[in-house]
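The chain below stands alone and is given in structure tokens; this is the form predicted alone.
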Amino acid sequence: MLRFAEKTVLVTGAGRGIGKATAARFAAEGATVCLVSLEEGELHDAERELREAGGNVRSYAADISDPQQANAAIDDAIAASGRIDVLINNAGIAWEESFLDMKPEHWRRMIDVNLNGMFYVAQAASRQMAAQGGGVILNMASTNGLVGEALYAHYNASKGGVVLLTKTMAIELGVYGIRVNAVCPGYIQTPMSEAIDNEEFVQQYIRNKIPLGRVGKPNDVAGVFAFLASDDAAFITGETIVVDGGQLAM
């Protein structure tokens, strides 16, 4: 079902993990997909794989924490496609660090990428959407933006900011026909999570915290993004959609 034929979808953090899976999902459903990532090697690999699978894709290397680079990536995508119908504002970073030992530069880097970068990209994309008569913005938040977790003060704060940024954007941008929602994944197995957690930790986490008995996969989140971007979600805005296998129900 080509729900996004003749639509242009821009995905940040598209080189791997959830971003790459989401880009593949939209490409498979007919969208022209613009991939944005800081890691040029991963970005080019993802572009090649999606092209080989029949996708219509373009790629743009950018550090979204730099407002000039973020705006340039959006401008280049608009110049090539003429519009942006859907923004998947996905790029983010995470690592463990105790609150008492947290370095100021580490705090700043987390906020710069996960919150400031999301603002820069969303603002540039929403200006284009307002001019063209509407669009959809989906921000990557996290269950860590809804409840706390030790060793992630900087990450938790950044994702909590994303949740309220999303609600405020939805209030202000609705008049332009722009819907804005946030997706809050729980434990999703990605290259980023695999770099932090060993297998013993993962199995214990599943046993103690996830009623569905498994960790999430990138495609679990990609499917939610596709739904929220579709006309089936035409009256949904300002929401935070949790994708966690039941973890926050406990």
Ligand SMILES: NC(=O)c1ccc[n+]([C@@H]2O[C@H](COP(=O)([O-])OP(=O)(O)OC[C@H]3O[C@@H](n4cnc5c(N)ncnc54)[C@H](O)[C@@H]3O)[C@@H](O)[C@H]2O)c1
The other form holds:
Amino acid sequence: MLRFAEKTVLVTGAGRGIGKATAARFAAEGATVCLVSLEEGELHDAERELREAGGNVRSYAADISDPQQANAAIDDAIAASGRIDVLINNAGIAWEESFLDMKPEHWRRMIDVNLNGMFYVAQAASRQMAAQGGGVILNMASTNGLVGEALYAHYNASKGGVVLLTKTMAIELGVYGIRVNAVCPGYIQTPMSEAIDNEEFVQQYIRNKIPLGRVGKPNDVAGVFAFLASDDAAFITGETIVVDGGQLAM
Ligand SMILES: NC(=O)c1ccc[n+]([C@@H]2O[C@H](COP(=O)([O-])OP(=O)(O)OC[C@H]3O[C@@H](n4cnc5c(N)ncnc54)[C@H](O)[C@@H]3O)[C@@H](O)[C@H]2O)c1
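Mind giving me the form predicted together with the ligand, seeing as the form predicted alone was just shown?
In what comes next, the whole complex appears, and the chain from above leads the way.
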């Protein structure tokens, strides 16, 4: 059974990592998938890969932190597909920086991409969903949006903002048939985490912090997105789902 046949799913940050795995998952389940990402090279590689695997995909290059680019990508996707049934609002950035030394322009860039960008994309998609009679929006937050972690004040603040943006959207948009939820992954092995951490750090992290004894894979998150977008989650909105191998249970 192809759960997302006839559905159009737009995924931001789809060039690599969790976004790419999620795009592949929805394509495999029958959706038309619109890939949005900043870096054109990885975006076109992802588009080709998914198409070769039999997926029905299109791609749109955009920096979501620029409202004009974010709106143009959504408009182009709607012009091609006629609708957006599911938005996976996933694009994001992260790096370590101490609070005392944090540069204002670094703080601004983090908030611009992870929170402002998510708002621009979500608002444009919501307007289309309200007009078409409904849809599903899944915002990418993080366990760092629920608890703090040293060296990530800018990132933690952006993801905490996503959690409450999600709840507020759910409250305002339910009347239009739009469900809005947030997903909060823990440690997932992707180009983002590999750029920050070394192997020794990862092994120590697993030993000390993750009851399931491994880090997550992009597909661990993709499957949760697919569940939340499906009719099995038809009465879930305003929720934050933690996908962390048990880390926050400790
Ligand atoms: N990897 C983890 O451990 C982890 C944990 C919790 C939450 N997350 C969140 O998951 C999301 C994806 O992370 P990932 O680990 O797959 O990262 P990644 O770096 O592997 O992929 C991020 C994607 O977002 C795109 N992107 C970055 N800035 C953009 C912009 N301004 N406009 C458009 N696209 C942009 C990149 O080009 C890339 O395709 C992020 O929001 C991240 O904060 C990741």
